[in-house]
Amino acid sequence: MTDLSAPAWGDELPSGADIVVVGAGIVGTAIAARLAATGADVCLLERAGPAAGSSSSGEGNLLLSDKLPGPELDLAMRSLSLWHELGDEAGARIELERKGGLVAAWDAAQLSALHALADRQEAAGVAVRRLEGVDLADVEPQLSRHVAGAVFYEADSQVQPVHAVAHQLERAVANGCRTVRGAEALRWRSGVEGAAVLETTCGSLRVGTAVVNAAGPWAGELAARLGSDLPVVPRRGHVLVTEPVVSVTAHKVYEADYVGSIHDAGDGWQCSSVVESTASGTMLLGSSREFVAWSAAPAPAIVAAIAERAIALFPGLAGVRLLRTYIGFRPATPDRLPAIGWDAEIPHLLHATGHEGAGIGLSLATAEAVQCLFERRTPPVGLEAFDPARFSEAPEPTKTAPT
C-alpha cells in the first residue's frame, strides 16, 4: 500500500494537466483515482499530505441511519453500493466492516420519531428493523436498560479512511495521475490566448478544462481565492479513543437525536452520543459540533459531555481509561448538503466538498458525479439539490463541462 509519511511522495509540479483536484482527502483522492482511470490527464494537488485534513479524524462512517429520505440518502445508498464493490476489490487493507448500526432513543416521544424517520427510510429503501425489550438486549447486550428502543440498520458500515486514501492514491497514480505535496493553490491568471493559469506555492499550472475544489473544510476559502464565493465553513468535531477493552459493542451505537444534531443551525455547540469499536479493540467515542473558525485545542466540557453520554449508554465503559481526544473539522454548508457541481460564476471552477460529517460515506458517489459531469452524462443520482448555484444569488440548473 502506498505510504503516505514517504517523502518520495509526489512529482514536481508540471507545466500543465487537463484536469487538477485540490486535495487529496477521501474525496480528492477518489475522484484523482476515478478520473485517472478514464485516461483523463489529472494532477492531484495537496499542500500538507494525504489524509491530513478531514479523513484522518473522522470515524470512518459509512452511514445510512443519519441520513433523511431525500438526495442525501440517495447519494449515500449509490455511495455505500460503490464501497462494498471497493472493499471487495480492496481486500482487507481498508478495514471496510458491514457492522450495521444502531440508533438507540432513551424515551417514547424520541422512538416515535425515530420511528417514524424509519418508516420513511425503508420506503426509500432502507433496510431497518425495529427493536425492543428482550430482542434489544440480544442485540446489544450491554446497552443500557434504560433506552426505549432502537432500530438497526444493517448496511451502516466503517472504513479505515487513512488506508482508503492511501488506496485511492494508489489507485490514480498507477493509472497516470500526476501527485505534487506542497503545493498550494493561490489564484487564477491568464495565460497564452487566455488559458486559465493556477498560481501555485510551487510555480504556475496551465489548466485544460477544470480545477476540481476537494479541499474540504479548506473549500470556501480556495473558492474565494479563485474569485468565487462559496459558503463551506469549517465545523468543528471531538473523538475520544479508549485504551483497547474487551468488546462492548459490534455495533455503531448512536442517540436517536444524533441526526438533530446534524442539522442544528444554532451557534453553541451540539453533542449526541455515539460508541463503536474499532478493528485494533479501541472505542471510539463522539461526537460533538461547533463553529468555531480552526480552534484546534479540545474543549474540556464537551469531552465531559462524550464521556457521560457513552457511559450513559453502556454503564461498563465507566471504568475504561481515555487514551486520547483529538479534534476534527468537518466542512460544512449552511443547508448541511455538499456542493457538487460547476461554480455558478467561474469558469474551469468545478466543486466537489460541503459534505460535513458525510464526507467518508459519500466520496465514491461524489467522485462518480464529477466524472459524469465531465462526461456529459446523467449521473445515477441527481445533482439538483447539491448544485454550488444554490447559493447564488440568482441560481443556474446545474452546468456540463466548459468547452
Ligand SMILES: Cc1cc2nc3c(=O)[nH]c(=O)nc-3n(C[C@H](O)[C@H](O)[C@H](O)COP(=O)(O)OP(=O)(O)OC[C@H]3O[C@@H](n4cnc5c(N)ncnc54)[C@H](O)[C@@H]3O)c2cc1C
Given for the second form:
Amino acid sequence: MTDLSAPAWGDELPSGADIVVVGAGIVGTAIAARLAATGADVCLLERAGPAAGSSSSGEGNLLLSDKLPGPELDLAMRSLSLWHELGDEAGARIELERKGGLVAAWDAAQLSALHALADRQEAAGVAVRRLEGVDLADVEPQLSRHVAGAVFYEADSQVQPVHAVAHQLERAVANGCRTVRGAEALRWRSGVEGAAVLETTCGSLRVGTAVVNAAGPWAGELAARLGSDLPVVPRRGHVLVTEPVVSVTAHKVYEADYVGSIHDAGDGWQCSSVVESTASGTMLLGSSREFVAWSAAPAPAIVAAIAERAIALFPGLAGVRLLRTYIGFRPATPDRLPAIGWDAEIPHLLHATGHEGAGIGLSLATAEAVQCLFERRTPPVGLEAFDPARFSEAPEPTKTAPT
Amino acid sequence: MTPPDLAFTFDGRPLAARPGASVASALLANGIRTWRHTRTLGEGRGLLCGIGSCFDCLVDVRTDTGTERAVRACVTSLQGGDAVSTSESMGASRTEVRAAVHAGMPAGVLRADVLVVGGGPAGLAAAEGAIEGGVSVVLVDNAARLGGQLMRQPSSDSGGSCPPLSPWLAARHPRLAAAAELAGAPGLAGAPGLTIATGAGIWQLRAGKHCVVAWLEDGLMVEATAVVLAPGATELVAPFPGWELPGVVTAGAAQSLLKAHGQLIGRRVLVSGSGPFLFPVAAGLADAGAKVVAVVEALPARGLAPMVAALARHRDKATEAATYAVALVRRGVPVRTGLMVARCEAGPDGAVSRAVVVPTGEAGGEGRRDAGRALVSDRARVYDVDAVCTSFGFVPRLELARQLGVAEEVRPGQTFAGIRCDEGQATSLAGVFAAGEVTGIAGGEVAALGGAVAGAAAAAYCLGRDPRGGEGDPRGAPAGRRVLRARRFAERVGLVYRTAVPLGVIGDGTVVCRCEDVRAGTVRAALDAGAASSREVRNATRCGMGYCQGRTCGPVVQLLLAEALRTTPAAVGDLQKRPVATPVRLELVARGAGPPA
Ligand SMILES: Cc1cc2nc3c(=O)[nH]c(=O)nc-3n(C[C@H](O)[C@H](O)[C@H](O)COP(=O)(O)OP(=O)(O)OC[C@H]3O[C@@H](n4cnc5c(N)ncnc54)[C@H](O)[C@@H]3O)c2cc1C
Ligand code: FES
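Structure of the form predicted together with this ligand, please, following the form predicted on its own?
Now the full complex is given, and it begins with the chain already shown.
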C-alpha cells in the first residue's frame, strides 16, 4: 500500500508570499512543488482538501494517442517525459505504469481516419503500431471481433492522480512551500497602494509577483472574482468502476471516435467507450461529456450507455459487476486547449488551467511553463496556442450550462 | 423422511450438505472456515456478516453452466454438484460467466402504487398498511425469504431454529401471510394487489415527479408512485487485531446462520462487543448446543447502571432481558462486563483458535503498547474458541435514501445518521416514506409500528388523500404512544452504549478495510497527513473502494476520524453515498437505461 507518511500540511495564512497558487489539484500542486524546489517563496491555498476537485475524479491517463498534432501534442509529449522522470523518482508510490493505449476503429472509414491521425502523430515522433486481425487479437485477445482495426500507442501511461497530488504536496512542503487548507480565494483587497493583496476566507495576504489560478473547473469563477473573464466551465463526466477482474485487458482501450467527442461542442451528451484496468484490479469504464453545470446526480441513461459501449468493446465485461460510479467535472475552455499564461488585463494574475480531460497528463509541462514565465525564459514548448488572451481577442460564444 | 443430502466439492474434496443450505452453511457444516484469499495480501477469510452485506465471504462456484467467481457464500444457495473453490477475490472473466445468480427471476417491469423496500418488521407492516389503505404493493427484499433479521426464516428443509413466519404474519399481517407462503424461494410471489420479489437487491433507486423507479440486481425494474424505505441496518463491527480471522463473525451472522440453516457458528464461542444484542445471540447459541465460553460486554458494570434504570421503566423490555438472562444462567454462560477482546489468534488451520480478553480500560489508553501500537496486557485472559461473535450496535443503511437525496438526522442517543421523518413517517421528499432501523436504531417494535403508519401514509399519498385526515393513524393514538415509549427506551439504550466502541485496541497492523487490505497504520498516516473527511481517507487509502463499498469499514473510518479530530462521527461524513447500492452485472446496467415508455 501507499506510504502516506507525508508531513502534515496546513499552515496558518502567512502575511504575504511572492507567488500564491490557488487550488491544490494536480496542476496547483505541480506548480507549487516545482517553484518551491527553485527556492521561490510560494504559498498554496486550497479551500477544500488536496485533490478535492477534478483531480480525484479522473482516470489518471497520460495520453499521447488522443492529442492532435500541434501545440497540444507537443505539450503532452513534454509532460509525459517529465512524468516518466517523476515516476523513476517516486517509485511505486504514484502507481505510474507505462501500460500502452489502444485505439479501436469499428469500420473501414473510422480506421482510415485513425490511420491518417496516426501518420501525423508518428511524424511528430509518437511511436505507433497499426494492428489488425491476428496481430490485434495477440495484443488484445478479449477485444470484440467486430473491431476493424486499431492503433497501439506504447507510450500512453497511467498514474494514480490522488497519490500524485499527495506526492507533489509533500515535495512542495519539503521545499518550504506554505500550504493553507480551508482558505478560499475571494477577491483583491482594494485601497492598498502599490501592492496586490488577496483576500481569502482565512484573512488577507500580500502578493509579490502573482496569483496563479489553478482552480480547475472553478477557474472561471476565480478569474471573475479577480476582475478577469476566463471562459472555463465544468464539463461533466461519468466513470464506472467494476469489481476486480482476472484479466480483460492490460491496456487502456478506447473507441476511435473518443477524440472527436472531446472536440465536439454539441448540447447533448457524448459517450464513447474507454476501458482500462488499474493497478488495484478494478476496471474503469468511461466516458461521457456534457455541459450541465455542477449537477452531481448520476444520469441512469449515461451510466447505461457507458456499460453498453464497454461491453461492445469487450463482450466479456457483460458478466462483470459494477461496484460504483462517480462523477467529475473537467475544466473546459471553448477550444478545449488549456489556458496557460498571464491574464490579458489584470496584473499579478497568471492562469494555469482549462486542461479539460487531460489535466493530469499536462500538469507537469504546465508547471514547467509557469516556472519559465516567472523566470522570463522561453519554455520548451511554445505557449502561443495556450495564451489566455486568445479568448478576449476573438470572442467565441462561451459554453454555458442550460439553466 | 429426511431428504437426501446434496453432494458438492470444495477445492476438489467431495462433501455433502443438507438441502436448502447456503454455500457458507454447507462449508461450515463440514468444518471449513476459510474459503477466500485476499487479493493483495493473500490472507484467509470466511464468513463475516452472514447477511450479504460485507462481501467478505466470497467464494468461486463452478456449475454445469459455468463458473461464478467471487459470489457471496452466505446468500448463495448450494446446488447439488456445485464445485466450490477458494476465491481469489476477483470477479468474472470472459469465459466464466454463468447466466444469472437468480435464474428464477424474470427480467421485466413491475408496476404498483407503492414500492416497499425491505421485508423485515417495518417493511412487512408497511406493505400490510398500504394494502389496507387500498393500493397495490411490490415488496422487495434482497434476502431469499421474508422476515428480516428479527424474523429470519429457515431455508427450506434445512432445519433453521426460527419459528416460521406464517403464524406470526397471520396474526399481524393476514394479507401477507398467504403470499409469504408462496415466496418460499427467491423469486416472485403474489396475492391480489401484492407482489413479493425476494432474493435480489435494489442497486439503483430514482425518484421523478410522482414516480419512483427501482432497478434490481437481477434485471427486474419496479415502477411505483410512492416508496417506503425500510432497508434496516448493518451491524457495526469494531476492529481488533485478528478480527479478520475466519471464525470471527458478527453476532448477527451467528444468529442468522442458526435461524436460517440451523447451523452453529462454532462449538466453543465467545460473544463479545457491546450492546443488548449480545444476549439474545448468546442465549440462542447456548440453547442450540454451543458452549458459549463467555459473554463479554465492553462497558463496565457502573456504565451499565442507567441500563438497569431504563429496564425498570420498560417492563416489557425487562421481561425480554430476563428471558435471556435465565437462558444464559441455565446454560452456565458467564456474563462479564468491562472487558473486551484485545486480539484473536489463529490456530494451525489459519482460523481463530484463541481470544485474548483484557479490561476495557487498558484499550482506552491506559494499556501498554508495543511499537506498532498493539496492546500488551498483563491482565489478559485467554479463551480457547473456534468462533468469536462480535457486535457494537447497528448503522442505518442509507445508500438508497442517499440516491434519492432525502434529508437525514442524528437522533438523540444515536451515533450515526438515519433518515429524518415526521410522525407520519414522511421524509423530506414527497412520496418517500421511511420506517424501521433506517430512521434510527430503535428495535422491532418501533419498526413495525412505524411501518404500519408509513404504509398507510404511502397509500393515502397515492390516492391523493391527506394521511392524517379521516381516522388518522390507522392504529390510533395508543400506537403513537407505544412508538414514543419504545423510542425513548431506544434513546436511553443508545446513550448507555454510545461510547462503547474501543478504538484503542486497533494497532497499526490491524486491518481496517477488509475488502482492500488496508491497515490502520495507512489510515492513521492519511489522518496525520491532514485527511479531514471519510471521503479523503477513502481517496488516499482505498478504504471503502472494495466490494462492500465501505459498508464494513466506513463506520470504522468515521470513528477513527472523529477520534483524531475530536468531533462526532456524523460530522466527518460517511461512505454511504453509493450510486450503486449493490454490485450488479454490467449487462443489466446496460439494459437499465430508464423506465420503458
Ligand atoms: C471523468 C474524468 C476523467 C478524466 N480523466 C483524465 C485522464 O485520464 N487523464 C487526464 O490527464 N485528465 C483526466 N481528466 C481531467 C483532469 O482530471 C483535470 O484536467 C485535472 O484534474 C485538472 O486539475 P486542476 O488542478 O486544474 O483542477 P482541480 O483538480 O479541480 O483542482 C482545483 C482545486 O482548486 C480549488 N479551488 C477552486 N476555487 C478555489 C478558490 N477560490 N480558493 C481556493 N481553492 C479553490 C478546488 O477545491 C480544487 O481542489 C478527467 C476528468 C474527468 C472529470
Ligand atoms: S471493508 Fe469493504 S470496502 Fe472496506
